[in-house]
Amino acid sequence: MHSFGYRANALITFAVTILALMCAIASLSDNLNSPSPSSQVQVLNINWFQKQPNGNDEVSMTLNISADLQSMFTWNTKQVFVFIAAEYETPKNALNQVSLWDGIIPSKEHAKFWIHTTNKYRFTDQGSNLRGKEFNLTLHWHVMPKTGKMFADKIVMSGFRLPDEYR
């Protein structure tokens, strides 16, 4: 006969089994969600523009935000968090990226929304590159599951123009 500490060592060890099985089915199964969301910035205003004491130049605008990331969220999303970056080359960077606006989407029922805002975190740019500037505005997101990997995206949205001049 087996002593009680080899039985519960092998059933502790069985469910254990099985529950590492149940996570690697449920982390494969989110492979077979297809998600299609939908986003459009509008910069309603460009509130300044202007060139910092130390050199840097500075912009606030006002966005409208809207997005349908519904398709995004399965039985597997714990949240996704969504960001709204500012992207531009300059002669130095090929690649800047300013967070312009952030937030956390905790359940399907808030993953479609619409928010008027300025930029929550400062644009700016070291140096005086930003005058003219054409820039995209992208909306990123990492879909963060309750098992299993990480999956993050974007969606890019171009035509974007700062003023030539100071305001």
The other form holds:
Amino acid sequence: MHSFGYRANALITFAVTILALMCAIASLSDNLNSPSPSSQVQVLNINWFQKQPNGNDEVSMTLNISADLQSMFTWNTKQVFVFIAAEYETPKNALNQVSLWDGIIPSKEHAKFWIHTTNKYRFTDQGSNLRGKEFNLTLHWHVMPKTGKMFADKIVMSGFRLPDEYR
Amino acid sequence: MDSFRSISIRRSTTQAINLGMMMTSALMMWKLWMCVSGTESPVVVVLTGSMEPGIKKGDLLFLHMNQSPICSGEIVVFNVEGKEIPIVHRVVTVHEERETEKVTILTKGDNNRVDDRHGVYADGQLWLEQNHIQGRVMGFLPYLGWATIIMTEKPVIKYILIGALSLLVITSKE
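Output block for the form predicted together with the partner chain, input the form predicted alone:
Now the complete complex, all chains and molecules, led by this one.
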């Protein structure tokens, strides 16, 4: 009952249980944080808008993205993954979400940013429905913790519209 | 002499039953976890560095799956036909057809320059569908998957561990 083996076993079990408990509490403490993010996106220019040989429309645009995500960082946050998706409907598809740009915010200091960029990923439709299309730009963020549960949310910005003709 | 032998038979039978009970209750808990989380593998170990720096090789991921539609930005685990190991990447594009409600998905690893059509999907495959997705990532614990990676890369260690554990259970006096 008091051999080395039993003592080592009891010690290790206790240590692992406490470690697991600490990870759970760290994760639960993230719920106490109530974030208040803000963001703004502008489409500065439509660079080109064409129908590709495979029949799908494609757009290239320059975006001006500014956001303040500092309130999202807690001591248990490893990074925040942020991306912008264009959302729209077509006659064939009830929902389309295409990611245009993403970035990783490693720390609170970098969480208030302003960036001027063309879309990092191609804005391509399944089909040829984009002329004159109204779409929303949604800023999504995923808070990835050091341990525990991940959180995600978004801000929807509407009122964007693609040109009626190819250019 | 007879009573001596029957005591030791009783003791070894008890030990065998105890061992069996431990193994079956572990199996029952695992199956229960599979039911609750809705996926066949509710816990996976990250094997590649394609999602760094957020999710590193050796991290342990907890999965959950239900019928609600997959949104862009979610981190999902999926299988590609012809490849055995499941892949953990993020969804970048979703299209949902109005009539059939069929969902097509494009994924990309955070640390990869290009999306998964270049190198991850099967030849000629452009999209994933909802039934390819095994689960979405809900939470994770860092570093805990290394034990599994070591045991897979050097199976000797796995056999040594199982052998040692069985020896411990058999030779324990209670």
